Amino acid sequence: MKQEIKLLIKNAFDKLNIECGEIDVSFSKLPELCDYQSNCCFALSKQVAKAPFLLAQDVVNSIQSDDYEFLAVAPGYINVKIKDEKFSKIANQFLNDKLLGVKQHDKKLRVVMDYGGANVAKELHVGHLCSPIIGESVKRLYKLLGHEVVSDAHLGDWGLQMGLTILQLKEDGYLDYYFNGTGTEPEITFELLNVSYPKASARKSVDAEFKKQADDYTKYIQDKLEPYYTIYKKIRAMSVKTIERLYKELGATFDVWYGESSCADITNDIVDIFVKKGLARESEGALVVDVAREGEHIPLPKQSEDEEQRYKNPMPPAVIKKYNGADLYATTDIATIYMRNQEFNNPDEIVYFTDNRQSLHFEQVFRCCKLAGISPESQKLSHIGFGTMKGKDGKPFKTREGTTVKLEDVINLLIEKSSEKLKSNGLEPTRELALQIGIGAMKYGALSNFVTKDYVFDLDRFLCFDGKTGPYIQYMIARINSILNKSQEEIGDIIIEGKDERQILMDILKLNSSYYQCFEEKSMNSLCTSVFDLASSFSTFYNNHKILTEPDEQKRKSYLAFITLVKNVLTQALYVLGIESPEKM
């Protein structure tokens, strides 16, 4: 519709023999006056030596349209109102369109999305929520707009945490079966790892010899030496099984479950590429790649010999091989990009979803890939860094004891809280329904914020059945389902003739427009706002109209068709957000 309006205005300028360039048309900020608005006459008034308002009048007088009403408004705006007949036509087109009026992008991209990123040997915690929530939603958005997406959970399964964990388990006597051939084969559980890994992680910071030994164990695993590699595989298999279950409950799905280990066989070849191209140099026994550009990485004078080197505008070298020859995160991430380009034939874009703290790491990795030609110049490498989840006190979300909250405990809390809410509304909840509402509430709360900003994890607010929340929108869909189930009547053609219906159609247009904004920003907050606005407009319509008891058959069938459209648009929007739409609430 914006394109139609732009063309009508441009044709009017052509009739006036005025070169107008690109015409700007936006949704009206005063919806009580008009639906769309253009301020193009302000920029062109000097060109034609005429006041903006007079120019706007000339333009409006040159437009003839059966679908739109144009009006010049001081000091020079062109206001556009959609006629009811046009609105009715659009509404019926949307109702019969598989994508409900969403126009897919002309250029179809092939994209790999890397989200999830859980580390094996460590139980998932609340910090693992954002990546699958945001990544899954952006993936669904890309697919809605016609793009081909491969999603990868990309597990952290090849780093130091594995060496630390196995070394600690060995020292605590749990691995005698493997190292000494005594006792029975141990069962390695998360309960055991929850003790061993934190203990080892704290110890490496104060015990240099322990840290060095853990480095060696990590290298043994990467070299597939026994029994280290067998123990590693057992820990990985146990971890992945739990990770898959929790991601499934979060509604996060993946096409491939690769990890850092998936490219282990090619990391030496990748390092060789940098060496042969003269891009790598030795530094304190490690291999590094200088990725700083002109004006970056300017060293500051040391105050003493022992002081660590500091930099102005720091972009330190990327370390691609440790002093002992072991791989690092940078090594495996570079190798993974190489592997993805081989397996998926150089996708147009590779997108990573992690927290903001990894921004420097990915900038280094991306620069390495471009320097070495591992990533083609035409390929876009993107890192979407998200904010931190905080408690009501404004601090990182933790238990009362100050420990990190387990993801499984978060899911159970969501089920418990949503069950209580449903009971208070007179419903007897099933676990499935409570999970749908609880996860939906949390996702909507997380996605409502701009992606890079921190947000407060407030379950009581998230789970409200009124206000700007996920359950409120789910409830509106359930309410429409109830009306349609009671009716059992065939729907008719949609006839738009009142302000409530007009408002709903404008909200649908704005919601569909928000998909493109979300695509550009890789943030779903504008879609969250739009879907809430539509749900609110439906609530107003519902309160002002007697749908099932409307005596006029044509109008009643129009209402039923209209609310079917609303339900479908809301359901599609929630699906993109990764939120399920319960049949009843």
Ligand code: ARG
Second form
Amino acid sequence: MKQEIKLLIKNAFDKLNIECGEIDVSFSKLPELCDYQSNCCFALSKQVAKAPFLLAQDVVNSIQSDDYEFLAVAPGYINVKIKDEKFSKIANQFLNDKLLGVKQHDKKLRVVMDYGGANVAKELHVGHLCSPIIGESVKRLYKLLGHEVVSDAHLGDWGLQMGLTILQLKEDGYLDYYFNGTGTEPEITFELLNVSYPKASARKSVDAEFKKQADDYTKYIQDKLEPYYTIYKKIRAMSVKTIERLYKELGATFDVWYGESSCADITNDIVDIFVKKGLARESEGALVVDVAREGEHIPLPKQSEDEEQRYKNPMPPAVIKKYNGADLYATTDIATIYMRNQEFNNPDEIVYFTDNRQSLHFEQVFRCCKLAGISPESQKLSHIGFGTMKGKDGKPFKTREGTTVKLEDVINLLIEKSSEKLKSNGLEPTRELALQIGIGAMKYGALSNFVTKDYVFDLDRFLCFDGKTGPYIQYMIARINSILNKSQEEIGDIIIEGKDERQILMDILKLNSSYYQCFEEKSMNSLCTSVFDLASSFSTFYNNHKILTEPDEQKRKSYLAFITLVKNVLTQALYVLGIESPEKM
Ligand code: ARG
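Next up, the form predicted in complex with ligand ARG, please; the one we just looked at was the form predicted on its own.
Once more the chain from above appears, this time first in line as the rest of the complex follows.
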């Protein structure tokens, strides 16, 4: 529509022999007056030496349209109103369109998305919520807009935590079977790892000998030495089962379940590329790549005031081999880009979703890949660094005892709270329904926030049935379902005539356009706002209209078609947000 309006205005300028360039048209800031507006006459008034208002009048007088009403308004706006017939035509078109009026991008991108990133041997906690939620949603958005996406869970399964865990388990006597051939094969459970890993992690900071040994163990695993490698594989398999179950509950889906270890066989070759190209140098036994550019500095200990500069734009070198020859996080990430380019034939874009504390890491990895030609120049490498989840007190979200909250406990809490809520509304919810509502509430709360900002995890607010929340929108869909189920009548053609219907149509247009805004910003907050606006306009319409008891058959059938359209648009938007739309609630 915006394009149609732009074209009509442009043609009018052509008729007036005025060179106008690109015309700006936006949704109206005063929806009571009009649907769209253009401010183009202000900029052009100088060029033609005419007051903006007079110019706007000339333009409006030169436009002939059956679909829109144009009006010149002082001091120089062009206001545009969509005629009811045009609105009706669009509504019917959308209803019959598989994508409900969302236009796909002309250029189809091939994209790899890296989200999830759960670490093997460590239990998932609340900090692991955002990556699968945001990543899944951005993936669905890209697909809706016609792009081809491969999603990878990229498990953290090749790092120091593995060495630490195995060393600790061994010291605590759980691994005698493997190391001394005594006793029976132990069962390694998450309960066990939940004790071993934190214990080892705390110890490594105060016990240098222990840390050194854990480094060695990590290297043994990476060299596939026995029994380390067998134990590693057992821990990995056990962890992955739990991770899969939790991601499933969160509604995060992956095309491939690779991990850091998937590129283990090529990391040495990749490091060689840097050595051969003269990009790597030795530093304290490790291999590093200088990635700083003009004006950036490798931070060194400050020795004099003159070195102040060094602290202004620090860009430390990327470490690609550890002092003992082991791979690090950067090594596997660089090798993974190499692998992805091989396997997926140089995708147009690779997008990563982690919290913003990893920004420097990704910047270094991306620069390394460009320097070494591992990533073609045209390939876009992006990191979406999101903010931190805070408790209601504004501090990082913790249990009452001050420990991190387990992801499993968050899910259980969501189920419990949404069950209570549903019960108080007179329903007897199944676990599945409670999960759909609870997860929906949390996702909507998380995605409503601009992606890079910190946000407050406030379950009670997220679960409100009558605020800007996930359950509110789910409830509107369920309401429409219930009307449609009661009716059993064939739906008719949509005829738009009243103010409430026009408002809904406008909200649908805005919602559809918010998909593009989200795509640009890689943040879903504007979609969250638009889907809420549509749900509340529907609520107004519902309060003001009798649908099932409307005596005029044509009108009644039009209403039924219209609310079907609303339901489909809401459902599609929730789907993109990764939120289920339960039939009833
Ligand atoms: N495992 C990492 C972490 O817990 C996240 C992985 C993100 N993806 C990547 N390719 N580095 O922080």
